[in-house]
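First, one chain by itself: the form predicted alone, in structure tokens.
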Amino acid sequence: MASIAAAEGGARTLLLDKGDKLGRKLGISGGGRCNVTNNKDTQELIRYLPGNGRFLHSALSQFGSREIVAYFEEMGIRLKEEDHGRMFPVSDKAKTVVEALVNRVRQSGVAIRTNQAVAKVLYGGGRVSGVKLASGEELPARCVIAAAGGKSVPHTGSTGDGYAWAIEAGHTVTELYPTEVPITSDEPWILSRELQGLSLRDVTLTVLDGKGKKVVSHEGDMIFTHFGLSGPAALRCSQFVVKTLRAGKGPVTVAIDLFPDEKEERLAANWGTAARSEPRKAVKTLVRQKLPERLVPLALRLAGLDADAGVANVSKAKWQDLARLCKALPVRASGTLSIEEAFITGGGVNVKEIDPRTMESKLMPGLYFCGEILDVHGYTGGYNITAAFASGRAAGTAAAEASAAARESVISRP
């Protein structure tokens, strides 16, 4: 999307990948889809960029969903909206966005030049100089566009290469973290793999530190793994658990609501109100009917209740026990997968030292910065592709502006 902008800005424009071919990690989005953006608008955005997101408004007022659903649009390539306003191309597949994209990319006049890692960005003169090759080439430029992403999903090519780029330049990195990364635990019912596999659809996840005050909750399906936790509303509490733990307030647990829309007096009193109406029945009889059955053993025995008596001998505050549970079955949060296995990387270059308005580095002029290597980050749901397209256009378009005017410059003078 960089260089795009700069090439249909007027730069001449040269686009390095240390890869193979274009585009690997976008390939690989949205399950193999590309959730190409998310059909909201710009402060609806902002909010579901809980890493600094507010930094990304100018950048979104001038390039959000809309005007990158009529983008795309405008390439041919058709979209449609899912569950949560989750955009996708219709085809269904990544590859479809994919070779959009690099068309455009060649279409626009831009040398590609692929299996070429930079070494490092060069600096001379108090700004930028060009880059120089792994190879030892050195290329010259007066505008240079770090789009190398973070170290989640290594294997793509993102392996925080940028860092040191930013950090030769005067730039603060902030400290690195997984986001969007399934939750660990070392509950024993995990370890034994008990639940692995199972899913629970619409539950909320609260994540609460060692005091049991609530740090945040999110809505949505989630799965059991033999290693914790996994699923969307899991991924989007994850960042919570690992600043909540690196900010030394744990114990970490997370709730569980198995049912949302019921309050916990009113599950106590259906219970009871079936086991007076069938007081012969089991216990696990009755709650497998609510639960599911995978579940059952597990809750029972957390709840104190003896799965094969009969309902007959169940008091009230022991249904109202099972409620309580089952309106927030705890689960130890050890901590999350590594960065590597993370979907999105949590900090960065640090956005106070960036132009909001251009993505320009405040302290080296001509470098520009987009994407996943600024401190940004979303939720997973086409969120940080749009900060990503977002940023990237804007530093494509600022790059070009600044070329024009430094050769304008130079054809100035006497």
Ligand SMILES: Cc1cc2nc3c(=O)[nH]c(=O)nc-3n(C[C@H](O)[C@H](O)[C@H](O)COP(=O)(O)OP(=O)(O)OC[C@H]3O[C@@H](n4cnc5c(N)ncnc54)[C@H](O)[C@@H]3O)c2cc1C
Given for the second form:
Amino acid sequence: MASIAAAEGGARTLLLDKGDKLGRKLGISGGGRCNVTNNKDTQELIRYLPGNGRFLHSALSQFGSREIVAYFEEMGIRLKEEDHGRMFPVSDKAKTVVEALVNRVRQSGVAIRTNQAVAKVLYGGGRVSGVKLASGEELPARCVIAAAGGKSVPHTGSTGDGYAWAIEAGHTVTELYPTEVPITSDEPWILSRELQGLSLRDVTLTVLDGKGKKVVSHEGDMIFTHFGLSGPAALRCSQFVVKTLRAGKGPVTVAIDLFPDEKEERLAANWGTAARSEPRKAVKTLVRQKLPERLVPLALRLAGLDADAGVANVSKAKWQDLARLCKALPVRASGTLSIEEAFITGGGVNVKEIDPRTMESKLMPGLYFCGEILDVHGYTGGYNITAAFASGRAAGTAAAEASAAARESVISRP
Ligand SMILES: Cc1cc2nc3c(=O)[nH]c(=O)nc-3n(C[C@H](O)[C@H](O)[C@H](O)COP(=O)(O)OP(=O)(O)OC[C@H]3O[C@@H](n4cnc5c(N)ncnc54)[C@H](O)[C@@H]3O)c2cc1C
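Could you please show the structure of the form predicted together with this ligand, as a counterpart to the form predicted alone just displayed?
All chains and molecules follow, beginning with the one already shown.
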């Protein structure tokens, strides 16, 4: 996106990528379908970019969700909206998006060199002077846009190389951490795989610190895995698990509210009423009418109820225990999977040191940053690609303007 904007803005543009193919991560995004953007206005998009989304206000105002949809439609790629505003190509193939962008890169006259790892960005006379490749070749340039991504899923090429270029230019790189990543747990019932593969719809997850204080809550779907919790709601909570543990405020618990729309007392009362009307039923049979079947043995065990006992023998207090558990099923969180296994890298080049309109470094003229290398991150749902597109477009446009202005000044110099 940055190279297209630069070339279409009139700059002679070279796109270097160390991989053999462009857009590798984009090609695996959205489960291979590429969740390109999310149908929300700028203010809303910012709300779903908890990592410095506000920094992108200007970029998203210029090139937000509506503009992204129009951009792809103009290239003949229609997008469709799914749940929660998520936009996908009608083809359901990420390849469609990658191919459209690569075609546009070519059509806009960008020179492409793949299998070319940038080893260093070159600085001289207080500004950018070019790049040095791993092969030793040096390429002069007035402007360099660092779009090297974060550190997550490194086989796509995003191995965190760009942070060193930023540091050499005097930038700070805020602490990196995994975000939008599955949560790990050492609960015996997680490790025993009792619930592996069980998914829950529309639950609320709450992250609690060691003092039992709420850190954050997120609603959505989740799935139990053999190591912990995954799925959209768990991914959203993950950065808060990491941050709470890193701040020494653990141990962390993730409490699952299985019935966010129902009050604890009502749940307990309903079970009591049902038990009175069908006194001969076994506890597990009655509870199965409400809870997912695979969850019933664990829930009854944790609430101290005998699964095979008759419901007539269950006290009001016991139904209350079960209701309390269903409103806050506690899962001890030992951490998350690694940054390499995360969907997104949290932290990055400090946005305070970047001009939000142009994405140019405030410390090193001619150096621009865009995409995940920045200390900007969003929830899953199309927000990260949107952030990358918006910042890439802003960087490319501004770099082309800066190049043109520099050429003008050379030409007009007497
Ligand atoms: C599995 C997965 C699924 C995802 N799905 C979605 C989704 O559906 N929607 C969404 O919004 N977000 C999604 N994301 C996040 C999104 O893909 C990224 O945030 C986005 O791709 C970041 O774009 P970027 O251009 O900054 O970096 P990247 O896409 O990581 O690209 C960086 C590029 O820089 C190149 N590079 C790195 N170092 C060098 C070097 N030294 N020299 C030359 N080139 C170099 C790499 O080869 C790579 O091509 C997903 C992420 C993952 C891991």
